[in-house]
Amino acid sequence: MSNRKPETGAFFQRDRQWHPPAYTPEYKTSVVRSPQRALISFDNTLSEITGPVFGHAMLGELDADLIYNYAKPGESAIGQRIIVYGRVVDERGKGVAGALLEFWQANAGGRYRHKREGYLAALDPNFGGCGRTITDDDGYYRFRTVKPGAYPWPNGVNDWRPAHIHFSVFGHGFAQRLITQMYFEGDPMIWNCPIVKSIPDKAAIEQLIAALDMNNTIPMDARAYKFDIVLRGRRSTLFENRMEGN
C-alpha cells in the first residue's frame, strides 16, 4: 500500500486534433462505427475521476511473461524473445503508479489465438498471446514476450498489419482508460497501414513506435524495446492566480 495522497479533480479534456478522426474511409470499419451526429463534450463525472484500484496481489507469477505463461512445463513460446518496458505518465510527465496494463498480440507467425482467426499461419501451442502487469510507484512497467509477426486483414485488396502489441491501460480513474497499439522501430510496414494513416499528426504516430534499446537487452537472450505511455492528467488547482502543485 502507498501512503501517497490520491489526487482529485477533473482530467484535462481530450485533444481531438491529436487523435485520429472517427470517420476514416480508408479504414473500412470506421465507416459504420463512426458517430452520425456532432460530438458533445461534458465535464467529468464522479465515476470518471474515480476508478478501480489494482494491486500486485491480483497478478499471477507469470502474467508478465508471455514466453512461459501459456507454455507446457519445460517448453516456451517460439519466436524472437523481447523485453518491452517503459513508463506510464500523465500529461504533466508525472508517473502513474498502480496502473493496470493488459496486453495481447499475435504470435511470431502473425496469428492470434482466437476461434474467429482467419489467417492460416501456424498456431504456437505454447503461446497464449496475452498478459498483464501493474506499474510501480514511479509508473514503470516491464514484461517479456516474443516479437509478433505481421498479418493480412480484410480491409483492402492487399492490406497487412505491421507487427504490433495491443495495450489496455487503466490509470487512477475511468477517464484515464487508454487502448492503443505499439509498433516496432524500423518496420517499413507501419507507414502503409490504413489504421496508422488515420492519425493526422506524424509526431503522434512516432509516439506509438517503440525504440530498440540495446542497453537494456539480456545478452544471448532477449532484445529490449522502450515504449512510454501518456494518460490524461489532472487539472491543477489555481491559487492566487498561480498554478499550484506543478
Given for the second form:
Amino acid sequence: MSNRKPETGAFFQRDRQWHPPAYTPEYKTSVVRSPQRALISFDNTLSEITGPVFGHAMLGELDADLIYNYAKPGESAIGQRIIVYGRVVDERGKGVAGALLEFWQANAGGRYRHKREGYLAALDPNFGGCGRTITDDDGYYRFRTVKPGAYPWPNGVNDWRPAHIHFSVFGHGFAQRLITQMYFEGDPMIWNCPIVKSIPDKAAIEQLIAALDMNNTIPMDARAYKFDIVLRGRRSTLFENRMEGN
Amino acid sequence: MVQQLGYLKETPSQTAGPYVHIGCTPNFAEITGVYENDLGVSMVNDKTQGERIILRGRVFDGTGTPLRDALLEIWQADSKGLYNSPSELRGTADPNFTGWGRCPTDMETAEYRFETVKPGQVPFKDGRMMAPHVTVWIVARGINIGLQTRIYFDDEKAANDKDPILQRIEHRNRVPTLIAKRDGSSYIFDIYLQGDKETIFFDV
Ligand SMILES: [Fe+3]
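And the form predicted together with its partner chain, for comparison with the form predicted alone?
So here's everything in the complex, that chain up top.
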C-alpha cells in the first residue's frame, strides 16, 4: 500500500437510494432473499474502518489475463479479445492503492464454467472465467479477457443477461466491500435486464457501463473498455481526538 | 450558485449472482490450476494465539430454505482485540492471524464454516469496549447489495450487556439474532434473511 499514511476516518454514509433496494420483485430471487425490516444504522467503528490487505506478491503471472490463465500451453480462449482498465477511486476522487479486484464472467458464447450452469452454449476448454489484480499506487488496474456473451436465465420466460463482467472489490476498510457488474457500451440488452433495472436511477446504471476506448487498444490484438470504480469516501480524522473528548 | 462539493457517487452494487464461486473461490468451483488456493480459506496456523473456535451455520431464505449458493466473509480482531490492518494504529496484530475469512455455503449441506479464534474486545469511538464480535458480509444470487451483520457470543453475557451497538437496538427481542450459541468448540450462528427470526442487518 505504498508509503502513504493509512487513513482511519469513518466512511461516508452509503446512499441507499443510489444502490438497488433489497426487494426488487422483477428480479424474482430477491423476493425471499430480501430483509424486510429496516437496517440498523450506526457510524463506523474500528471493525468497519479497518480491513484486510492483499499484497501484489500473491498474484500469479497470468492472474490478470483470462485469455491465457486457464488455457493449455500454446492455446488461448476463443472470443473477441479486450482489455478492461480503469481506476479505483473513492467518493473524494482519491485513487485507492492496493485494492484487490476479482472478476468473473461467462465465455464468449455466454456459458459459465460452473457445475450448476445448464445453458446449452458450449464450454471453451481454454477459458476458466476468473481473474484478479491489485491496483497500483494511483489506483489503476487492467486485465485482458474475451468479451463475454449474453445469456438467458430463468426469471421471466425470455430474460437475457446483457454481456457483463462481475467485479468484487476490496478497498481499505471492510465497510467499502462491494460486488458489482460491468456492462458494455452500446449493448441494447442492458435496458431490458431485471437485474440492471433493480437500480432505480438511470445515471447510476450508466455508472456501470464501460466505455469503448480506442486510444487504449493494443493494435492488432485487443480493443479496450474503460471501467472506473468508486468506493465509499472517508471523513478526515483531523478533529477526531477532540470529538472523542480526549 | 455555490461551489460544487465535487463528490463522486459510489459505484452501485449488483448481485453476486449464482456463479460468485467462479470469481471468489474458483478451486471450490472446480476451476483448478489458476490460483493455488482460494483466498480466505485459512485464517489461522499452528502459531496463532488465542482460543481456537469454529463458527458455523446456515443462511435461510423467507421460506425457511437454506441457501446453497451464498458466500460469506468475516472480519474480526485477533485474540487481543487488534485488527490485522494498516488502519489499526493501536498496536500490531498477531502476524499468524489474518482476521479475514471467506467461505461459500456447502452445495449439499448449506453450511458455512470458519476455523478462527475468539476475538478480543475492541473499543467503541467513545472508549467503551465493544463485546467480542465478528463482522459478517453475505452475498448471493437474489441479494442486491451485500448484507452486513455481526456475530456476538452467548458466553460473553456481561460484555454483551454493555456493548454500545447491542444496547442501541430498540427491539430487544431481536438482539438474540446476533448471538451465536456455543456447542463444544463451535459456535452456531444461523442467519435468517426474512421472517419472524429475521437477523438484524446493519447499515454501517
Ligand atoms: Fe453473470
